[in-house]
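Just the one chain here, laid out as C-alpha cells, in the form predicted on its own.
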Amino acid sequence: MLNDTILHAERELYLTLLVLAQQQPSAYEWLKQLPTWLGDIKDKANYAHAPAYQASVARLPELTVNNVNLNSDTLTIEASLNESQRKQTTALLKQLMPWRKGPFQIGGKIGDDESGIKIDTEWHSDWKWQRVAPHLGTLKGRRVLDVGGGSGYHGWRMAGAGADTVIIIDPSCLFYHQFMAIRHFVGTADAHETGRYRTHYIPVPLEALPEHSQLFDTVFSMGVLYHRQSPFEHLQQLKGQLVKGGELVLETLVIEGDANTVLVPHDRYAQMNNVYFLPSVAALIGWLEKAGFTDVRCVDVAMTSTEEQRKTEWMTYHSLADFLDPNDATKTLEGYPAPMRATIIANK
C-alpha cells in the first residue's frame, strides 16, 4: 500500500503560495515556476537516484501517531510501532543515508531512545538551533525562508517557535526526499487552524527564485555562504526576499582577524573543495553593511566540535575528526584554522 506524502505535501505548497498571491502578488512569479521545480526533482536525467527516494517515502507505513514535538531537540513523533512497522521503517529511511541534519525520532516518546527509531545524523543541528534561538526575534505570525535548509530539522524547529509559514529550499534531491519522509510522519501536527500546512519544502537554490519578493519576514542563511563564489551576490538575494525592516539571520564560517582579513582557501578547506571566502567577523560586518543591511550584530562565535559534527550509523562517510590535522586539531589537514561557525543578525 502506497502513501500520497509527497503529492499531498506538494498540494499544500501550491495552496498555500495562492493564499499568499492574493496578498503578495510577487508569489505568483513563484507559482508560475514551481510546476517546473517540481518536476525537475523527480526527473531520473537529473537526478538518477530521484525514483528510489520516491519509491522510499511512498511505502513508509501508516502508523497512529500520538503527538509530534516540533520543539523538542529530538524531533519526536511519539507513535506506536510494532516489529513488522520497525524494520520496515528503518529499512526505508536507510535508504534515504546519509542523513546529515537532525535529529528526529520516529516511535516512542521523548527521551525514550529504546522504543523509537533515533535517526542520530551527522551534524547535532539542535545544538546550533540553541545558539541562535535566544537571539532571534519571534518568529510567531512571521513568513520564514530557510536557505539551504538541508533535511528540514531548522525548518520544523521554525514551525515549533511558531512561524505562520516556513519555506525550505535546498536543491538536494536526497535532501528533499529526507523532508518528505519526516512530513509523512508529522502530518497535519504542523497544521493552521484552517489545517493548511505550515512547513514546505522547494527543491531549488536561492538564486532560483524570483528577486526582490520581500516575501519573507525572517530568513535564514546557515552554512551557505561559505560555498557561495560571489558572497555579495549570496547577501543581495537574501535582502531581496525580506520585507522592509525582516530579520536576517546568517550563519557561515569565519577565522580570527581584523576588519580587513578574509581567507580564500587555494584549493580545498576542511576536505571540501567548494569553499570560497572565511572572513573573520568583522569583515562579515562590514559585508553586511555595505550591502545595504542595517543593526548588523554578532550574536555567537563557536568553534565546531567532533561531538558536533561527526559519523553516525545514518552518515558513515567521513566527517569532521577525519577533516582536521591528526597532530593538531587547531588545523584543518590542509593546515588552516579549523571550522569556527559565526552567527550575524542584522536588519533589511
Ligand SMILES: C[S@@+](CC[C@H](N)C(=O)[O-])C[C@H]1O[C@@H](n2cnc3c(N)ncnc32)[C@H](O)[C@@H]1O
Given for the second form:
Amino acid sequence: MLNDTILHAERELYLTLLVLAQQQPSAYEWLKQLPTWLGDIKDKANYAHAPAYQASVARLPELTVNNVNLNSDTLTIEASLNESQRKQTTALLKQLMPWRKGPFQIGGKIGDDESGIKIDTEWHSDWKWQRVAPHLGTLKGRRVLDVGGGSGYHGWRMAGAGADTVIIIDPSCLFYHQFMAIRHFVGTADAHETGRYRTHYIPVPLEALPEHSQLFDTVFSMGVLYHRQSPFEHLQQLKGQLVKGGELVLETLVIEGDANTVLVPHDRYAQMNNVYFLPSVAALIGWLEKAGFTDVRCVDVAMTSTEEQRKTEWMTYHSLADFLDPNDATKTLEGYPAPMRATIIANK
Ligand SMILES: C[S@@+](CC[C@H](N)C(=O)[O-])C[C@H]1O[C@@H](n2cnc3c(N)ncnc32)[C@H](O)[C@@H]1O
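Right, and the form predicted together with the ligand of this protein, after the form predicted on its own?
Below: every chain and molecule of the assembly, starting with the one above.
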C-alpha cells in the first residue's frame, strides 16, 4: 500500500500559508505560485528522476513511532522495526542517495542505532549547527526561512529549537524527496497543538520567491552565497524576506585577508565548478553593511575537516579528502586555500 505523505505535507503547507495570509497579505503571492512550484517538481520533463523519488517515498512503511527528538544531533525517530521493515526502509532510502546533509536515524533509540537505520550522511551537519546555534537570537515562536536547506536537517533542528514555523527552500528535486522521506517518519511530531505541521519545504530557489515578502523573523542562508554569481542580489533577496528588525544568519566560504580581499576562482574550487565569490570576513562584513544590514558580526570561523565532510555508505562519490592537495591539506587540488567557513549574524 502506498502512503500519502507528500500529499499531506503539501496540504499542510497550503493551510499554513492560508492562515499566514490572513495576517500578512504578502503570503497570498506565495499561495498564488504554490501550485506551479509544487507541480514543476513532479514534472518528469523538468526532473527525470522525480517519479522514481516519489515512488520511493510513497512505498516507505508505516512504523509505530515511539518518540521523535528534533533536538538530537543524530536526528532520531525512535521506533521498533522488524527485519522486513528494516530491509524495505533501508532499500527505499538508498534509492534517494546521495544523502549529503544529516545525520538521521530511523528506528532504535537515541544513541543506539543497533536496531535502527543510521543515515550516515556525507556531512556532519550537526557540527555546523553546534557552531551556529549558540549565537542565534531565540528561535522560539519565530517564523523562519532556511534558504538552500538541502535535506532539511537544519530546518528540523530549527523546529526543535522552538520555531513556530520553518519553511525550507531548495531547488533540488532529490533533497525535496529526502525531506519527504524524513517527514514520513516524523509524522505529526513537529506539529502545533492544532495539529498543523511546523516544518515545510518548498522546492524553489530564493530568486523564485516574491521579492519583498517580509514574512520571516529569522532567515538562514548557509552554504549558498559562494554558489551565487551575484552575491549582492542574493543579500538583497534575503533582506526582502525578513521583517524589519529580523535576523539574518549567513554562513559561507571565506579566505584570509583584509576588507579588500576577495577570491574569484578562475575555474573550479575544490572541484566544484559553480563557486564564484570567496571574500575575507572583513570584506563580507562590508558587503552586508553595504546591503543595508546593521549589527553585522562574525560569530564563528572554522576550517572544514575531512571528518566533517567525507565519503560514507550513504554518499559514495568523492568527498573533501579527494578535493584537497594530497601533499598539502591546507590547499585545494587547484592550489587555493582549503575550505574555511564563517558565520555572520546581522539585522535588518
Ligand atoms: C552547500 S549546500 C548547503 C546546505 C545546507 N544549507 C548546509 O549549510 O549544510 C547548498 C544548497 O543550496 C541549494 N541552492 C543552490 N542554489 C540555490 C538558490 N538559488 N536558492 C536556494 N537554494 C539554492 C543547493 O541545492 C544546495 O542544497
